[in-house]
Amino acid sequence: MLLEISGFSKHFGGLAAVSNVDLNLEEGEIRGIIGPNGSGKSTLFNLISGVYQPEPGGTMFFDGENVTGLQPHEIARRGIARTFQMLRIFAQMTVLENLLVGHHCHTHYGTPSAIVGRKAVWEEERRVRSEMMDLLAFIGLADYARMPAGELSGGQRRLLALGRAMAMRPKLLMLDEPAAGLSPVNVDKLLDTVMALKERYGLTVIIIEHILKVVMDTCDVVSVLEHGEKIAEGPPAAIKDDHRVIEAYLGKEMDDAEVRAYLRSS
């Protein structure tokens, strides 16, 4: 087991954003993580990465070791990495640097070193240049490595922010909401991208979206959030259908059929 949570709890005031959460992840499966809005989806992501502590009782192994409670960029090292639903470029920084960023926490030297300018730096600065324009390659943003950020288009952007994660080389890869306000057309183009990112680099993967289809076409288990709470999980096939799941995004008052109808097709 890749990652392994226990009873992962945030309360915001009287208001629980995330209840009692269990959620355990297989090495290379891709989890879809759906809920209506203000269900605690990116709370839950929050308290993976490191964003926000777990409460008291709540548990997280990843990789065998007990890594909770610790910092983000100590749970980035580990292995780690996500995107936000709001993009956080650096637009002022080239799409070069913006990877360059997202590979610092795997730097071998420290500011002294960097100063004299001993060979070693020289020859890792070049080692991991190399190694990002590879990256930025296979995501299909080579040509733009030294454009600013702020110059991308938004599916552009997106592509970035994957990259960015990616440049962190993490074992998991956590997305929230990865395909906002983009074109059908560029949603496939990025779910294209991280199914080959996971291909070459042996990624898991947990997606949040609210475009179902691309959950359940993707995803081998979803789990579902309601109010904080994981109300059901399962393979696709099966949360299409959860009485739990229909009534959570539409409520009891229409017809099962009408919703399983409104769910295939989202």
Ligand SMILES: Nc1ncnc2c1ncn2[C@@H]1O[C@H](COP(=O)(O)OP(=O)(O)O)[C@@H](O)[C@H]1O
Given for the second form:
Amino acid sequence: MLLEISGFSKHFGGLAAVSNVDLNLEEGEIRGIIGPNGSGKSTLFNLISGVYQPEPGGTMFFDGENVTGLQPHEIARRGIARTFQMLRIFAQMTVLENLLVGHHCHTHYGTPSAIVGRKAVWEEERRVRSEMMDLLAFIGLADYARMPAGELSGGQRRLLALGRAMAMRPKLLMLDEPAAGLSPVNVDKLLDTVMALKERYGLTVIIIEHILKVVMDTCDVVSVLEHGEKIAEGPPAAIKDDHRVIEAYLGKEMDDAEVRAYLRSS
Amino acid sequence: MTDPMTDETAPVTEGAMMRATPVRHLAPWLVGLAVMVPLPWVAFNDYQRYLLDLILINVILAVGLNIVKGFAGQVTVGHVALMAIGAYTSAVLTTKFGAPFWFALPGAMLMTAVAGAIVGIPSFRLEGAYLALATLGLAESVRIFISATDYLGASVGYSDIPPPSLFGMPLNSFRSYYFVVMPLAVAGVYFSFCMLRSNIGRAFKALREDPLAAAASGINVRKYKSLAFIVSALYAGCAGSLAAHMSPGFLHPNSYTLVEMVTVLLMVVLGGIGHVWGGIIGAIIVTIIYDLTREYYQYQLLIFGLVIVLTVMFMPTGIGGIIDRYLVNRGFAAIRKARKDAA
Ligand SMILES: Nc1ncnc2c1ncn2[C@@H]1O[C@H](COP(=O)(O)OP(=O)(O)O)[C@@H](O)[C@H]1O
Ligand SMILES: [Mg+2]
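Switch over from the form predicted on its own to the form predicted together with the named molecule, please.
Below: every chain and molecule of the assembly, starting with the one above.
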């Protein structure tokens, strides 16, 4: 098991955004997390990445280590990278700098060396910059390296958010609705990039996704959230036919024909 | 295909920006130093030499403030108080404890760094205007403490602070003092340049733009906030000590009021928030204007405050930012044009 989460809960006031969720991931797996709007998917990501502390009773083990309650930067250092639903790219920094920030943890030189400008520092900077340029080329943004990230188009921003997470050289990559707002062609392109990165670096991936088709096509296992609870989990084919899931997802009861039509169209 | 994460022989494209050899790395700084050596002889009179020293002290101060305010985005209004702590520490160390300037200077910087770390603590919880208020409170209490403490000359002022001496020779002329201030200013600018071009500078910018995204990228936000406050305090302490020992060797708590704070802020804002050269450009311009308008003391705060507001509204990235944007625009004119044509 790469990631073992048990009993994660988070309340906002009286609202149970996530309640008593378990999640276990095998190394190399692609996990989909689906669920209607407000079902707690992003909150679950925030719990995993340390943005929120889980309530007492929740535990999280990553790569065999107990990482329950660690700060976000400590979680990140252990090899968990995430993207945000609202991307949160550094708009005023250049595209390349965004990736360099992602690479932060892998810096070898220390603060004093950086301040006095030792040779080792700029040699490493040079090397890392060229590594990041290669990564930019891989995700197709090399031409924009020195452009302020705020000037990128919507699709390019999504790629950059992905690139910044990849610059962290993570073991586990968590993507929060990575394809939201993209045209179908760009959705496919983005997913191809994700898959290529996964193959190349042997990643484990969790994707939160609204577009059912994306989840069904790409994921090994799908977990379904509703009102903060995990109501189903299994391979896409099984999930697809689970009436509870479909009802939860669509928020109403449907007959089989309607459901099939929906799944085809989405 | 090679692995971009490990391949060290990948073509150096962007990397070419980083200078490749020690000589090329240091050469511009040595040239800068060489250009600055004859300046006191270029100056026409003692007033200009005094102004030259003052500009360089303010460069140190502004470069330091640019680190915490411009790069790390922490709205601190306590910077002149840190300068005051540096100045008075240095004065006390030399006059009451007989320490030579060369010990008093690092002593003052150390003391100020500790104070800076304390000023930085509210930044763990507060942002923006709230942080400004907290640091303003700390700053004012330092000034009031000095005004009320007889040991520090209270509101009469602290006089007879000795100039530094080298091999028994007192460096009390503005010209000789220049050779104490100038190398320190060049070194200060050099260190800030190195730091801000490294991953430290990027961490500062990241936490300025989005602390949450910075943390998710593995940046220890508290550590880098503290670092920004401490390093900028070291600069303030250095500037304070230099100001104390400059002729006539006199300190007064009124030199560390809100007017001075606004003046230093203006240097950073006008020069360019988060722009490495911004603090320097700003310090030069503002020091000259400040000194020329001394007679109209009662209007300075008003005018400088207005200029800050106007700059923030209409030129938020300052002079440095405009230069930056020009350079970036030049590089991307083609892409933008293509986009426009496509649209
Ligand atoms: N910071 C917050 N404060 C208060 N309520 C929140 C906060 N974040 C999320 N919520 C609430 O928690 C629930 C789950 O939200 P979220 O995890 O964003 O859902 P999803 O990502 O599945 O759409 C929603 O009802 C949302 O309104
Ligand atoms: Mg969400």
